[in-house]
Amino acid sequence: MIGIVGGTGPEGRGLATRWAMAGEAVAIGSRDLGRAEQAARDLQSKVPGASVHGGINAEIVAASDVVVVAVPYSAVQPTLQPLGEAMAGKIAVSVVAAVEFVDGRPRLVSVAAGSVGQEVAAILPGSRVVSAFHTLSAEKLADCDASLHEDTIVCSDDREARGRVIDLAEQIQGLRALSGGRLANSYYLEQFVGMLALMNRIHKAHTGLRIADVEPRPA
């Protein structure tokens, strides 16, 4: 089972809609048990026999052997370190990028770990930690009529955690997946989040990343 800590936010219902689709069970999980029920029941009727549950999130982290990482930059180290224990020798792929926005325009935040990645990986030490699907629209993976026509990059030090969240991300339609090599290079892909939201304000658009030339090796 996937579960999705911060299941509730934009991202956490965008990839929970696509993993349903795709027949994934999916546990969407909260701080607050109404808004994780809430949100599954709002993906149960976006997908008809979805395999879909909301509950807190320690309970979704217990049930599920890859946990998704969801929440701001600034809910990471609160949220993360109660679960440490029930996290350990678990995926936790972390999809979170140091932006803030100030009037509307993206702004980086330093994080002293080098990536947000690396963070999680200090606050889980006991946790296969990857990193992946920064790049990805909140609104175009909630939109179940939306085609998608485009990549993640997905690093980790854990080679075979790596493949494993490779192939999940293969499960969605229009989705290719490349591996990015080690944890630390997750800093590029997290930087590059702010660029893609330039993007989106100036042409309005819900723009992804597609990589050329290159096919797909062994993660």
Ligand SMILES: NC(=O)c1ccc[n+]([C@@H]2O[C@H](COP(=O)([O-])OP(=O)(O)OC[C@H]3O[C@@H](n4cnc5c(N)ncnc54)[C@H](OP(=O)(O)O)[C@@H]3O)[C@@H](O)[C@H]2O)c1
Contents of the next structure:
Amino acid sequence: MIGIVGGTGPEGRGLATRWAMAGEAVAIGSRDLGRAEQAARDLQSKVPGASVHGGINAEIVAASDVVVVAVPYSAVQPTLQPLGEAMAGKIAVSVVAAVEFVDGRPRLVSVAAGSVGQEVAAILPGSRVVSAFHTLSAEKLADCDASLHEDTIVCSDDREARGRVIDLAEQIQGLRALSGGRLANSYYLEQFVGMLALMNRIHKAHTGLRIADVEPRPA
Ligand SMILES: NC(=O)c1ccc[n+]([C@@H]2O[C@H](COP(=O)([O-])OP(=O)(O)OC[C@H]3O[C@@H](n4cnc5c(N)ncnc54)[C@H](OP(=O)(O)O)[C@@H]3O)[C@@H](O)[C@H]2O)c1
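After the form predicted on its own, can we look at the form predicted in complex with the ligand?
To see the whole picture, the full complex is given below, headed by that same chain.
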């Protein structure tokens, strides 16, 4: 099962939608049980027959083997610290961008660990941390009728975990997943989200990323 911590927000809901459409079982996590259950009901009505469950973050972590971290950067430490033991041995996928929004405009945040992915790894030393999905627009993911024609770059120091997340990414129709190598490399992705957000504003679009002239190699 794929659990999504912070799954009630736009990015978590969007990813949950696409995996539900692909037939994956999804658990939506929240600090609040009612919000999680409501998000699960919303998804069930959007994707009839979906296997979706809502629960508080700690509960969905316990039930999942892959846990997506989809909270804002400022919430990463307080959210993940208490989940460390429950996350041991599991794959933690950070989608967290190193960007905050002020008056609708992106502003980079400074991350002492180097990248958010590395910060997640420091908070969850027993987990297999992967960084991915940063460049996917929440709005486009949530729109079941929108076709995707884009890439996601997947970074991790754990080759097997990176491969598992590449496989999960490619369950999403229209999405190609490319290995981006080591976890530290996710620094570039986490910051590039700021440029995509600006492109969205300038061009009134939901932009994504497509890497030209590359034939994917195994994870
Ligand atoms: N939105 C996008 O298009 C997009 C694209 C790529 C990557 N991302 C990344 O994906 C992540 C989630 O984005 P989002 O737009 O979905 O974010 P969001 O709506 O701001 O937050 C997602 C969820 O995190 C929880 N949360 C919020 N503040 C919290 C806090 N202080 N402490 C603990 N939990 C908190 C909330 O869930 P509960 O209140 O239910 O607990 C909220 O629904 C971000 O790191 C963002 O950088 C977003």
